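Only one chain comes next, encoded as structure tokens, the form predicted alone.
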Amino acid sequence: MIETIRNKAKEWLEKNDGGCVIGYERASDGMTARPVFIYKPYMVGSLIFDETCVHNLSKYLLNRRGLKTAIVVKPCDSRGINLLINEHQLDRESIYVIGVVCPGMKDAHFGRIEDRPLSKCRVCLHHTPAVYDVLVGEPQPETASRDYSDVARIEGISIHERNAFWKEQFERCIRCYGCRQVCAGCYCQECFVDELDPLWVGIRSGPEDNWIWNIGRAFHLSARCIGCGECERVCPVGIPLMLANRKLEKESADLFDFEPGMDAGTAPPFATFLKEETLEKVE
């Protein structure tokens, strides 16, 4: 699979002269990977692909617009480069997508690598990228159906105690903006919580303020979330912010049998009004 993707990324190098490709190699540590970006055709070998290839690429996309640009990419990463496509920060003529079928990716702590896949990959349906110009590996089938088990945890709760679990979870907030910075949705050139004039969100870390920030950060996701896990992996205070997302993403599910990202040319259903849609109440 490695050579496969150094072979891919050396081919098109050779054609694209003065294009990059934005890929994974390994760590200084000798055991994780980190993003790279190679420009010559002899700097492939630096490619690897393995279960600590956690990073959504998808993000640094919006960097290189307009300029030729290939790059490796799992599953979710590549509903990333639909989601932007479709909302029009992306060209898709000038990306060449390396799409790798996914065993599951696998965090690392204390110099070690977890026996168990990330809880987004214990959940998540494709294993097969979204969209690809090459595919590396064989095309594995979906999941077979949705499981939501940790969002209908916290929904068997009672709405105060609900109240209670995130009022605790955003208190520890300290507003780093972490999740904004590695999310491939958030790209808005002054984010809401930056304006002051209107003052959204205040400039101390306060109970009510992260509040705003965190709940009104998971409903611009609402219905967009591509489920790669990046705000929570890099949250270093440990939110669930998933929980969050994924709240919303079964919601998008059950009332309009839409998944994020599986297709650049359908819009999310709240960027989108038809004329035949009634409002109704939902109990």
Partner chain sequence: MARVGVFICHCGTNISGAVDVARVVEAAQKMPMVVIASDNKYTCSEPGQASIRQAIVSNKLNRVVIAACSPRMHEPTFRKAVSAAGLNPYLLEIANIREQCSWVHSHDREKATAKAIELVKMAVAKVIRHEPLYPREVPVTKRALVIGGGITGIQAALDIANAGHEVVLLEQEPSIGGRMAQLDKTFPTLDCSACILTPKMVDVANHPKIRLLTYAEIKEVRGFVGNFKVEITQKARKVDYSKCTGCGTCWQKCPEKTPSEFDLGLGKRPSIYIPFAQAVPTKPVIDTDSCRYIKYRQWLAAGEQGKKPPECRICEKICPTGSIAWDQEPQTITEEFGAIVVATGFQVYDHRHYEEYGGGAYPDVISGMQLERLMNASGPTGGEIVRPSDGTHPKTVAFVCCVGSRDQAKGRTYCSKVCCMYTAKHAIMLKEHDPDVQCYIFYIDVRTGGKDYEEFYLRTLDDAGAIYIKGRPSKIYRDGKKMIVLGEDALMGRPIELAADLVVLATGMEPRTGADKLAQKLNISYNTYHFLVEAHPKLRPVETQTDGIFVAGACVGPRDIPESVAQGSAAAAKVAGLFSSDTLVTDPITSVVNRERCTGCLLCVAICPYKAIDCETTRDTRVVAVVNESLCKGCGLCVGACRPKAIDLRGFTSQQILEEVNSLWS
Second form
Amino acid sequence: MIETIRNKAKEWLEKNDGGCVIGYERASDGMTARPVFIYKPYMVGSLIFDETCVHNLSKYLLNRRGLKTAIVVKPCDSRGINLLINEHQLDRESIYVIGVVCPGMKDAHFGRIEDRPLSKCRVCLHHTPAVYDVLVGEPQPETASRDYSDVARIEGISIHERNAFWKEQFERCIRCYGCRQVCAGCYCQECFVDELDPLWVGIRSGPEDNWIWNIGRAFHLSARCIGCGECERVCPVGIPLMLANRKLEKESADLFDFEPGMDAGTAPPFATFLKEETLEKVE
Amino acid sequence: MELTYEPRIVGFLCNWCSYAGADLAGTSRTNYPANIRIIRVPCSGRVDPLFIVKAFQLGADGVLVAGCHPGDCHYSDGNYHTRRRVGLLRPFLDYLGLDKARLRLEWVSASEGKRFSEVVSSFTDTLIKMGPRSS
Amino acid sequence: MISAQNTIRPRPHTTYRSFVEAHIRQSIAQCYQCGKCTAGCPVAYTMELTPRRVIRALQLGLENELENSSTMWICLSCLTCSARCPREINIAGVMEALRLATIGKKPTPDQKKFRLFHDLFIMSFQFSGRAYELGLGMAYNVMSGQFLNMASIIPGMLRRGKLAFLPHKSRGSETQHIFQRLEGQNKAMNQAEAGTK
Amino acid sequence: MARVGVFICHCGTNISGAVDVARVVEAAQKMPMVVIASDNKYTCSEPGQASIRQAIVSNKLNRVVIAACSPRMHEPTFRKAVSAAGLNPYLLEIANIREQCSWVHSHDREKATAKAIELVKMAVAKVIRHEPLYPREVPVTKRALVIGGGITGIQAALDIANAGHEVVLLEQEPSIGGRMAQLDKTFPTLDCSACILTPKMVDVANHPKIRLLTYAEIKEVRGFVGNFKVEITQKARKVDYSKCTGCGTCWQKCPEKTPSEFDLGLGKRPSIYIPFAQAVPTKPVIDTDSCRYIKYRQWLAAGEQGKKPPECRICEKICPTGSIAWDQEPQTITEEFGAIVVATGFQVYDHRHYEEYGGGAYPDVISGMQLERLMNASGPTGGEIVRPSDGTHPKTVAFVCCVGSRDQAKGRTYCSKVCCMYTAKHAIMLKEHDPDVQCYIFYIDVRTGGKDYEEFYLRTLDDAGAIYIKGRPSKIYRDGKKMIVLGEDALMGRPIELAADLVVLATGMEPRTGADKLAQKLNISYNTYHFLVEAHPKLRPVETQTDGIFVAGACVGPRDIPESVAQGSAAAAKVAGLFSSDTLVTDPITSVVNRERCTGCLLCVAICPYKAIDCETTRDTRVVAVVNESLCKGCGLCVGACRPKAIDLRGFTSQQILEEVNSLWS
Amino acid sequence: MIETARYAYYPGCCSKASAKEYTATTRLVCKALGIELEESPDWICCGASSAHSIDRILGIALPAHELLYAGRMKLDLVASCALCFSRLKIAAAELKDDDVRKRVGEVLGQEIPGNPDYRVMHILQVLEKHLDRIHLEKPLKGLSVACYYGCLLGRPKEVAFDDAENPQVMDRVVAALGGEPVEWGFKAECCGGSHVFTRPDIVSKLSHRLLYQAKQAGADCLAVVCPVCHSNLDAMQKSIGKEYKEEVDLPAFYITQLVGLAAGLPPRKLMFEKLFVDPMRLLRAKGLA
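Could you please show the structure of the form predicted together with its partner chain, as a counterpart to the form predicted alone just displayed?
Every component of the complex follows; first up is the chain already shown.
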């Protein structure tokens, strides 16, 4: 697998002078992975791929708009590429996608790789990238049934409990904006949270302003979140951001029959409508 | 003295149908509770979902978004987009602990003065029954 | 006297109408009386009250007319009326509903033979599970007094072995149970309905 | 620094009856940036307006809030008033304390007053954020495009041209004239259709201000009112019109004969043809589907597969001016216009959808339009009314009304309006042609709304002796030489079987095929049947939601000739009105893009109902959205969708709306 | 070797008596085409045309009994009788209603699974689907056939598989057999159906109209797909002729008999002798027997 990635990267670099391969290499702790940018064919030897390659590299493509770039992507990351192409941020021609069939990723904590795959991987549906020029690994069938038991658990508790639960979560937010920085879908020139006039979100980190920031962030990713889970992974205070994102993911699948990033052409839900839809579920 | 709870409602009304419908409620002297504060927008499609979130953050007990009936939008299809935006925001806010009954999307035409007053009355009623928002 | 009978006193909301509308899941107010149903009905020529007029009677609430009519029993259920109705009203469904609505009523002399036929038909398979043509035909002829009905073809049928002398039985006696359970269900529902009133 | 003046109206007792105006004034005086707050008995009266003007000048006000009736009532009035005092008219905000306060909370003075104060507070908060706005002027190209060369389009083109403006009249068929050219007589006067139409066709052809583009279609429409840029496809006629004199030798000699569209298949025409004798222009086109030589060329190109077609070329050999142009290809013409009139008219409903009436398989079951051709002296039978099956003269003729009209099951719920009348005309004409004819007319209702129409209908009973049978037939079938119509005489309540020699189906009107596609190109609306939608069915019947595009005639809905002509003239008047000034003033309430913030996701481009947003590349090679302010109608749909808040709506900016919300809790 | 197709088969009550030849030739032809028909051992009457006139639930429960069998077998259900087909198909549609499903389940004494998708086919559809399997031994050359569908195959449109006024399936089958389907306007007009007992005058009038129209359209014979229609058009033909004082002499075949004939199955097995109107003279004249 790794050999294939290295060979493909090398072949591509030899043909594309001035190009860059974005992939993973072993981090200095000798255990986890970190992103690497390779410009010369002879350097491909440092490329790796295993269950520690948690990062979604597709956001780096935004820094290489219009430049020849090859990228190693997992299925969820690959949807980021489709999303960005759909939103006219990238053009498909300049990108060479090395898609890797994903075995599920594991995070490292306290110098040790965890036993269980990341929670997002446990409910993942797509194990083969949605877009690729070369596929590494055997295509895997999709998981047939959606698992939203995590969302359902929150839906199942009372409205007051929900209110209390999220209040407690959002109160912890220190407004570091790590979730935004890592997100492939967050590429505004200036985020609404940083705007001073009008002041959408107060500058202080307090319960009310944290509330609107977190809702605004999630809602801006509605029908756009590709489920890579990076926001939640980098959150220093452990807010279950994917739990919010996944509610929107579920609703937009139910209401609009739409899954973000599965292709680059389908009009996203907020760009279109059906005259006859009612969008009201039996309550 | 009895203390009664008076919910605060922010209403975003499209200029062509719902705002005109609210005017008609006035011209026909249809009384309704004074709890709503109306903000005129050209089209319900002008309503940024964040306006709604912002109103709730500031303390609104209910938010009403009202536009032309589907198919009647003055701008041909603005209200269809509104329907999608609010249609997604509503279950999401509910999920986050803000009861979906507090956010209403209604179609009120320029000729439906009576209906507008009914919408405001029933919405105010609902909110009074629900009581103040838990903080 | 005659004028009193002929004068229509409209009653737009009758139980017949609501029963029929519930059955066809449509409003008969949609009918604009164009007559295409009657025009295409293969048996309208022999009806007192043609299909269009049945709908009209429902719209005006002329219950007597409906109850005494044989239209719904003459109806062949060929669905031509429904298929061609420009307002897409299921007129054949209206006829079916009227049969169901009047089934408890005493039949008029003209309705009698149709009701008899249906009763006998049901009986012919109620116990054996499968319809028994010869038995049905003979019983009908005797009981309706139309002794020579179809007499011309019976020898031919027998000669070609197209009439079985004995009823053909389905394995098991499922049909009997179906009828028993249905009776129970209907009873329970009637009681429940009476209870709510 | 904003200096706000607040003026509160009593509106007689309309407001002060439920609201304590003095307390509102008092509260307003304490609001931020408010310099002066005062009240007025009637603010909209001249003394009321004068006091505002005076206050603006004496207090150096630069923002004005008027708390009075609905802005939908007097906003224009008050804008003029502040403008008269030298202030930009858009620095005004109105607090609606009458329709939305005093009139609806008359039972509770306390709450009504509290609400009025808050409404004023919201208006003050918003007005502080107002910016001066300036309407823009755009030049007008005084040149009109009329799409559709039927009677409606002809009338519109002549009227616009007579008002002194250039017109291009576009027609997709080889000749103008439209459906009216196919008619024999017109109701209720029984004028010969051609006699009143063809002079107008000639007028069009000879008018110095009108350019005729026949056999042409709209390819693309861009631009906006006063400045449309239209791409037109000129289909290949295979005849060089600059050389052709219309002498007619070619169409007389062409050996190939094919069913005539104009005669609805009842007659034949050559492959090189003019659709009918009085066609304008009187120059032919070659029908590439039937022409022998074209087929020969296709056979050559396909590698000589199959049977070899004759290498005819007779027209070419015989043409005295050498006008035949085999290699002519479709051409694209780009033209600029200030206004567009759409008059694409109707087509006759295709009765093949009625399987119960034979589905078009019986030759003696024809449409009303086919009967017109049979009755017409220049028609395929020279005006002799005969059965298409055997050429005999029908004596018993049955008419069936509402075929393709008032029929939900066939997807056509509307009434086509003209069929009752043209059927009456047919009955009268048939009787005139042959006194032995007996007509039977199956109808649901006879609708004769129109001047002299009812009287005309009565003639069918009195003079023509037609028998009207109330009831929609259910089936038509053949029995020997007769056509049997199964119906009901609903008045007797009995089924009826009628044996007729000829059955005429009064088929309804539907929009031309492709009306929806054209509407999409023009960005105007159409309904489920593809009839075009007017801006207002009563008050703006020939305008559309897109400025500068007008509609007229049967493309909007079933119309008879007088109505179509009236609408053609009405649209022309609208165009002339538009062309009466050299420039247009546009509403300044439009969207505007902040190029620094725009990420170029182009969601706004996708959702703009007016195609008013496009994209362009900045100097630092970023793609950003750009608003065409002439097309923008100011709905703000794009603003509600923009994640980076890079687009805003003048007059309803996010700042302004958020200030309104904020003011409720500050 | 062609793959076997399997269907659940509902013969209907007439199969045991008046329509013996229809059932027999249906089985014969299907076997020849490699189509397996699984008949439920305990099938019961579908109730047509009485049950749905007497009690709504009964009218659904009786055919539902058979639908459940097909459901258990996980097979599409095929009926050869147009009347049975119609009842089965309508019942399948009615069962989508939760309340109806509950009540019918009670009456049948078994739970009916929710979200049911019972597929019901008429034998015509099956024949058309597998037309390519027919090896044409004896094309029906020169045989003009008036295809008579009856009133129920195209109606109501929610359950129909062909046009209500001008259906085409059987015409395609006959054409594929080498025969010549005639164009006529009465393919889907009613024959009078079960009124043969109560109002034989109606049956005479309507069936006469059909026979007359078919004859006028130039047909040599009729092709029929329903035992009730068949009995009206075949068995009653002679007495109808007497009543209207005209000799009709129009053999009425079941479509399966024609398929069998064209496929070269032995004529003896096609049970032509069961027909009232003797077709042999016609078949000999056309060189088909």
